[in-house]
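Here's a solo chain for you in structure tokens, the form predicted alone.
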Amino acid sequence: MIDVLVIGTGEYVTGLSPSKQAASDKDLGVVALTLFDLRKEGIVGNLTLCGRDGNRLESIKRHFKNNLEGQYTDLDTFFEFYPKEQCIDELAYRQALKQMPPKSAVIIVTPDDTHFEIAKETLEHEHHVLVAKPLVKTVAEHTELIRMAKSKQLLGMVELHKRFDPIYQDAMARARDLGEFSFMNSYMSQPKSQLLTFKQWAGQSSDISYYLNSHHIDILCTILTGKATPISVYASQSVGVGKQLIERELEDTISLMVQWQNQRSFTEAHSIHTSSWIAPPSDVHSQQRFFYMGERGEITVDQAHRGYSVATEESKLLSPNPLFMRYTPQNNQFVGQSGYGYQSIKNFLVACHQFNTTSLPVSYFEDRLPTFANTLNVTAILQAGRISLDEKRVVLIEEVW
């Protein structure tokens, strides 16, 4: 058992998105609901929710007691609350750091701009921590971290979920047996409306490549740990949609064309990696997909549609994923335990829990987790095609180093 706080009660901590108007797949949340059913499995001790504000508690606390307690009655939502007076207070998750007992487990989930900060305190309150992707914008930030986490014998881990995805987890191990690297093409979107959850933000402290191509980027990474390099980046761009919705400039859309070099042969290869968030509306929240060429086949991957859909009355064609997260009850219990974002805050944890209780070596957790250490290839990726959007043009790997 481990205490647990979460820095962030936004709407993938707790399911209340500050737009009324943005359409959300996450309405009851991942972290929190994830927490309070690892709470009841004996996973979780104490926890603790840290915002900036502290009048939204009471609306939270009804949140949860309606949407979560009313449909799952097994479960217990009660949690402390940081900060403890109705004022904004933008640290108030120094205070709840000192409280946390020391090799607590912290989850960061604020903007992409602040991670680094928090994340340094956190691991200088010795506590583990897990941050919401991507870690930071910077390689040299990234590399602060990692040897903080090693200086301090900590886990330091990035909530890459995708990695959890049983057919994502299927492609990778299929596409590391396809010989030497070719081609790669991914995309990810979230629909326009989303922006308005994103306003605060977008645009200003981070974009859409940081957000939604972290993801894939940390996939093929993967695929080619000790097989390929990244070389150089070019990005491009489209504007002008975002704009009309939130009245300031931001990418709509952007590519990174990544330039690859194959360590055995020294081949060439490369990757185009898409996000956007300007999606018109469709029978899914996000468009999640990816093909892979190798020398020896190929791989497709849609994982947003697997064959199921549903249409009633009430609402248009569906294309449900359950896999992320199941809300559906069971005889009024929460059974979305094999969701992929579930396991990817329970495998933290459970690890969290053997760091502080056994001897295992680093390299058993860098085998099988997103950690700080094997993650470094997608921050340089998205550093440098931030770089190339800033500039407009190529951006060597090197450069970022």
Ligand SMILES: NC(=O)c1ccc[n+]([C@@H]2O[C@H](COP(=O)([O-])OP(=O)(O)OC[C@H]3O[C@@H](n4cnc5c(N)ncnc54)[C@H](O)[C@@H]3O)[C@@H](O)[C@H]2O)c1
Given for the second form:
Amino acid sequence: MIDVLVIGTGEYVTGLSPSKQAASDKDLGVVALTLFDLRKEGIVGNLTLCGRDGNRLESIKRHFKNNLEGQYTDLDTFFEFYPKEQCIDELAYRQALKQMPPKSAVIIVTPDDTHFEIAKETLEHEHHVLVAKPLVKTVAEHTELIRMAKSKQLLGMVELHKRFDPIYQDAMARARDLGEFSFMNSYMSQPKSQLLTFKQWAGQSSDISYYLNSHHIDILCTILTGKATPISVYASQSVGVGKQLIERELEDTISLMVQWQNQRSFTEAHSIHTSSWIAPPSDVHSQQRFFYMGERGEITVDQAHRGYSVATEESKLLSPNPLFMRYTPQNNQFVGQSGYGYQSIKNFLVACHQFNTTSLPVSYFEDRLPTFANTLNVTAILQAGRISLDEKRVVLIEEVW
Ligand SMILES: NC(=O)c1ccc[n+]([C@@H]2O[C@H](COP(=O)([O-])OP(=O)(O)OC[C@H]3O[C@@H](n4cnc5c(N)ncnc54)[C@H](O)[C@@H]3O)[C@@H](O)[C@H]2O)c1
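Can you swap the form predicted alone for the form predicted together with this ligand?
Every component of the complex follows; first up is the chain already shown.
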């Protein structure tokens, strides 16, 4: 059993979005629901949530009572909350970190540009840390977090949940056996209504490439570990639609073209990673797919469509993805324990417990989890992509090291 602190109380944690108009596929959230269930299983001890607005406590409690306990009658949604006062306190997480026993588990789910500072302070307080993707925005920050986690013998993990999807896992293992890398094309989107949820930071402190391309770039980097090296990135953008919605200059769609070199044959290969937050409403909340081409074969995964559709009198045709989070209750109980969103968080907590109670070597965790140390190339490619957009040129990966 391990005590857990979650910093951030937005959509991914609670399901609550700042905009009532914003459509979401996660009205019940992911992180808090998973942790309430894991507390029932005896894996989570004390649970604390920390936001920055003390006035939100009552609405979060009400939401959990009505929408979680309302349909999962076996779930207890009690939690400690920071800030303790009814005020706005950007630094309430410092108080929350202080009251956690050393080597607790801290989960950071705040906007991308705040991850580095909060993760650094979490490690300084001697806690294990799981950070929502993208971990940080620069290689310099990422390297510093790797150094700190290593020197303090703590676990630093990134919440890259696609690594726990059984089909992606199988595809990654097969792709590694297809000989030299040739090409990958990935696409991921969010509906444009979601931009209202992200209004406070979209186009200002992060972009859609950091937000969504991080997933498939991590999948490719994992496949290519020890096989190929990223050499350069050239980024292209489309603009104009999002600006009308949130009245700020921002990229609607970003493509990163990455040049790779195979380590055995020294041959060239490339990948294209596109992400967009101006998608229309459709049968899925988020399109997500990739195509991989190796020397001896190709793989196509359409993660958004698993051959499962639902049509009812009340809604249009839907393609649900219960493999990520299964919200549909059974006998009034939550039964989504096999979802890869749930598994990502559970794997972190189990690993924290193993870190605290066993002498398993660090390589054990590196082989199984998206750690700070094995995701550095993801940040390098995303950062090079950002520089390429800003400076409209090809950026060598060695420039960001
Ligand atoms: N929404 C998703 O589906 C999703 C999925 C995976 C990862 N993520 C990642 O999770 C992070 C948050 O995303 P979200 O969608 O929940 O965003 P959101 O905008 O809904 O929520 C962010 C929350 O962080 C809080 N916050 C900001 N600064 C804080 C601070 N100093 N202390 C405490 N809380 C603070 C905000 O008040 C807000 O409640 C991002 O890095 C995102 O990339 C989101």
